[in-house]
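Let's start with one chain on its own, the form predicted alone, as structure tokens.
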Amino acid sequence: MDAGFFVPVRIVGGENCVKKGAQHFAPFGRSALIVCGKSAAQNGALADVKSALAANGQSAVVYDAIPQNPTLACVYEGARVARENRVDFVVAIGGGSPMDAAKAIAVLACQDAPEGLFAHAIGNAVLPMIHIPTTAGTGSEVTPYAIITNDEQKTKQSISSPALFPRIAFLDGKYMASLPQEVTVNTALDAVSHAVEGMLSVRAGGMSDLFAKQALSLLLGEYENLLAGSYTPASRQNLLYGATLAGMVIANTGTTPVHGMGYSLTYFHGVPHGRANGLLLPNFLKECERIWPGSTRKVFDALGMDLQTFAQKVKALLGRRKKLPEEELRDFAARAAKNKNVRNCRVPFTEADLYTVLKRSVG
């Protein structure tokens, strides 16, 4: 069995974690960048890390302008500021969007990208990075990926290199207390996605898959909870938790075509990434046991239920959805069979059937 498997990342979780553990901010130096959305005032989460940081006489400086879907000109702009600021290391506080965007303006604060983003070999110079997530979905925390918008392609496209894994994830549930439940239920599906996708990778090995059953354990151990939009501190923790497990499965995998055919949705519609994930997951299972039956026994397994429960089951979470036209869906089709996504499943899909996934999702 392969047992290959590596996140290098300190874990540090529970409640009340970030200020008690402020000794862990100390050894990266007396000045910070906090890269986060204005939601992170409002959680406590904010004021949990410039209190940490101050006990260690560090100083920070906030930058707190990303945007729901980060873009190139708002990380070209941390990066000037926290160039001009001199900071020695970078905090990332929210959901996916400030944690991905704080990767690249890790990256930009120390590397010139004279031909683009997308384009710059990332070296090893990038300000070390703690990241304290928000939301349980993402698993930014504990991946070497950062997701930015791409106007020129009309998309969002990733960013790649081990310098981007932080070097500390605090894991405190209690900055999810706040969430709408719309907020909640799609990061959830995310994370669901990502541990779902990671079993069907051409990298996934015994390690990777270990991770990604307790994740789905933990995750949909919580459905009760996220149908009914009701939710303890434990179990804001478990999703959380299950959550980081999912980020560190894709962290060795990688994702699949899910990803490359949400990402459309994302860009052309404002479809959140995790819905768009939940709305497409069900029917990508569907496609890809027709196309090699018994692919996804060990996914179903995991999941503990069949395709028709677990799509029941997502469908009562997502509600109502948009129908969109079939030339869009031909489009957005011919654009995910570009994403190198599509390539990293064990299950070979065609243009023919991401459109197929697409059309019974949301066509």
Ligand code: NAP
Given for the second form:
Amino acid sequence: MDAGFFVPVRIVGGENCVKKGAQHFAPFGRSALIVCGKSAAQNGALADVKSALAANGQSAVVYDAIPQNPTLACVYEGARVARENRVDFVVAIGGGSPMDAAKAIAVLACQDAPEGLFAHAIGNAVLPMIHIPTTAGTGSEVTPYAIITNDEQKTKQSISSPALFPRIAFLDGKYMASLPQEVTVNTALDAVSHAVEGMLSVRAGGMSDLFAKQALSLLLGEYENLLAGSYTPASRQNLLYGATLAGMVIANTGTTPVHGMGYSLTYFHGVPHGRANGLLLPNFLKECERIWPGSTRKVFDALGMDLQTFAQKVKALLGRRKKLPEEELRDFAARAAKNKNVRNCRVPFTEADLYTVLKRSVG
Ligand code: NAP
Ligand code: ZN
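Moving from the form predicted alone, what structure would you give for the form predicted together with the ligand?
Entire complex below, previous chain first.
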């Protein structure tokens, strides 16, 4: 089994790590563009970053106009702000949306992409990035991907390059004290999905499986707290470390049909990314087992439970689900079938198999 693994991101973790680790910002230059959404000002992360930068005599420009599911318009505008202010580096604060937007901004601040961002071959000239997650889910702080809304294709699309790895990820669960219960659950399910999908990727290896198992152990160890909606600082930190480990998994393996199908639920129905994956994951595993008996054994070993128990646990977290009409299920299956995530799965999925998963999950 292949044991290759590559995540060139310095991890600085623990309570108050941003302020305590101010020296880590120093080498990147005189001025930063801080990319965030509106919650960063409330959860304390923005104030901590400003104070760390000030301690080094570095200046900052704040660009806080990142919506959920970042758009091309917001990343081009962010790049314009970066160029106008001649910033030297980018600090991203937030969930996956600001963290991904920051990556695209870091590219577009240095590279013209006349053919459009999605067709652009990303070169190495990218502003250095420091990422500070305030949700525990996407793992974007350790991945070489940015997922941006592609309105032309009516989907969400990833751009990918080793140049998109942030230089540093600061992991402090205290920023999640204010995270709404729904976002906490959705993002935790995203991280679980990353670990599970990573294990079923054609690129899974001994090392990525090891990280996936540890991620699942941390994330599922918090299951009762997720269900009850009650968190200690330690449980927030466990969820965050679990999500970051799962991010390291997909940084090496990529994702599978769950993400490929989930993009349509998000694009057409506004279903949050993690929730979309949570809705699809149990039936995806069921279908994997039907197509290739035994293919999911290592996943359930790592989960420490069988499919039925896992499906019940996920269902209890998700609550009521919306049902979609037949023609949409068929359309979403056809769209997902064209997605490269499908070919990234060790279990071969046809469009009919994808339809089966969608029908059972949201039909
Ligand atoms: P998100 O869209 O970044 O944030 C969801 C909501 O939570 C926003 O309203 C956000 O507000 C709020 N929020 C964030 N942190 C908060 C805090 N500490 N306290 C209170 N509210 C807070 O959600 P996400 O699930 O983290 O990210 C999803 C995005 O990541 C999707 O676009 C998905 O495609 C992408 N993704 C990327 C990767 C990757 O490898 N790059 C992997 C998986 C998913 P504000 O933003 O206004 O602050
Ligand atoms: Zn995801």
